[in-house]
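There is one chain below, alone, in structure tokens, taken in the form predicted alone.
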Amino acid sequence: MHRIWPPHAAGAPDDGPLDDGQLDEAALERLYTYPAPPWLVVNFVASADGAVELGGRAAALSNAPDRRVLQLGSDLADVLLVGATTAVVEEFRGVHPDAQTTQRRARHGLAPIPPTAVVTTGRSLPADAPVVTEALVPSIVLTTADAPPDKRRAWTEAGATVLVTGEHTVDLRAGVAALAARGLGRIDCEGGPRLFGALLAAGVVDELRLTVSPLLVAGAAERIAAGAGVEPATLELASVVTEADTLLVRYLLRR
């Protein structure tokens, strides 16, 4: 991978000489480290013409270059957020670890798997969802009160953790707060839409990780944050990196 952006390695001084801007995989792991927590990360991967999804899928749009950072996000996150329609499409199982991710944890002092935590209101997940049944530790479940006792039941009974976080409508603010008093402060969303945009209306947002996949699609599809309109957030460039004829940026939110 090439860095574009900034024109100094992480670490170097800022007057001091410019380096070709190669980054190995020791480079890339430090442009991708998350500051001390809390922190949330929310990762996209974007068609150059805007669509968030092929197919009906975010996965289609999706390359090597992409994954290679996603698993970086994941590597070095202490839970993964997720909304449980994107969950249940995509068909997402947790973290289930390669050696690489095993290596990079325990270097940086990570528990072993980072476990799942997926936003609900009680109808979009089934309690045999892959995120629920074949997520290799106990995945946790976001809902509010009014999620149906029988739904809750099932969760905990397939082996989740079932936290309320709101009575209507899951208090993403209270439920990021929850996941930090649990030791789980560097949070990695991996989407979808509507989380990021509900996300963004509760001012929890820190970081925005965007790929911009060399690829034209056209149709109907639904851009990276949805939902209700928020103020205007103004974004603070922190890296691109290219490959593949594929950008990866990085934005920080301005608080």
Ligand SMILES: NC(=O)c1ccc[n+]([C@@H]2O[C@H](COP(=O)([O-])OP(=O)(O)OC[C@H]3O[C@@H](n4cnc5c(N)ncnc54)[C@H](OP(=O)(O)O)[C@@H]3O)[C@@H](O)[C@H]2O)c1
The other form holds:
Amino acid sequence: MHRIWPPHAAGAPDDGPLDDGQLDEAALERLYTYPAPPWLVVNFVASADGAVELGGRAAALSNAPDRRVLQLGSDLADVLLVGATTAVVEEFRGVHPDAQTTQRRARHGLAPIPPTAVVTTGRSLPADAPVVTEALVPSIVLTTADAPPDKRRAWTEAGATVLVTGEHTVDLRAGVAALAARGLGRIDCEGGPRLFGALLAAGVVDELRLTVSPLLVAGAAERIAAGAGVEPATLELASVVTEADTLLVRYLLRR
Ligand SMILES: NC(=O)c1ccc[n+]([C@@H]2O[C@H](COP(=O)([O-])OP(=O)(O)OC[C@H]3O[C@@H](n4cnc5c(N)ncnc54)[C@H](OP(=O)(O)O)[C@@H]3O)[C@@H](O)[C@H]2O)c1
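Okay, that was the form predicted alone. Show me the form predicted in complex with this ligand next.
Following is the full complex, with the preceding chain placed first.
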């Protein structure tokens, strides 16, 4: 991995000599460590022409460098956050940590396994979704007061923790505050576009981590954010890393 921006190593004085930008695992981890919580990061991989899926899945756009930074975001988070559609389509099953994740989380003083929080009105998240039934720690269902009571009961019986914030749609500002109040302030959102649009409209996104995959795919795929009611957000470039023709960009949202 090679850091293009910022030109100096994190922690180096501004007037220090330029380093060669090569990032070992420790330097990459420093770059992707969350600032003080609460902090909400949204991750996406897109083709160079802006497609957010290929054949209905993100996996076909992803590659080794993308998986590496996505893993870091998850390893260093208190909680993963996803929309119900992504949880189902991408077959989320909660975090099942390997030795590196376990060691990294212990080193950072984090809980051994971060739970996954799924946002839903109840329409798209069945109680037997793997994200509920296969998770090693209880997943959190962030839902609404008017979600069907039998659905809410079924999620709970299947092992999830159900949090209600909002009447007809999830109040994401309240949802993020509810996660932070449970000690889950480093929030790693892994999509999809509808949830990202709703998070932007709620004004709760702190950082975008965007992988530009070296692919042109055309077609009718959506962009990374969807939905109405979003004021244009101005971004500040935080870092650019490259490997294998791929750009891994971190932007901070200016509030
Ligand atoms: N390229 C990437 O990095 C990436 C990452 C993730 C996903 N994807 C792709 O994106 C596609 C899915 O994206 P998507 O936009 O359709 O789905 P999504 O954002 O994952 O989920 C949308 C669903 O989330 C729930 N939701 C979102 N905001 C809500 C709110 N404020 N209140 C209540 N519920 C809310 C709703 O669920 P209910 O219908 O249950 O109410 C909504 O239908 C898939 O093709 C996936 O592969 C790509």
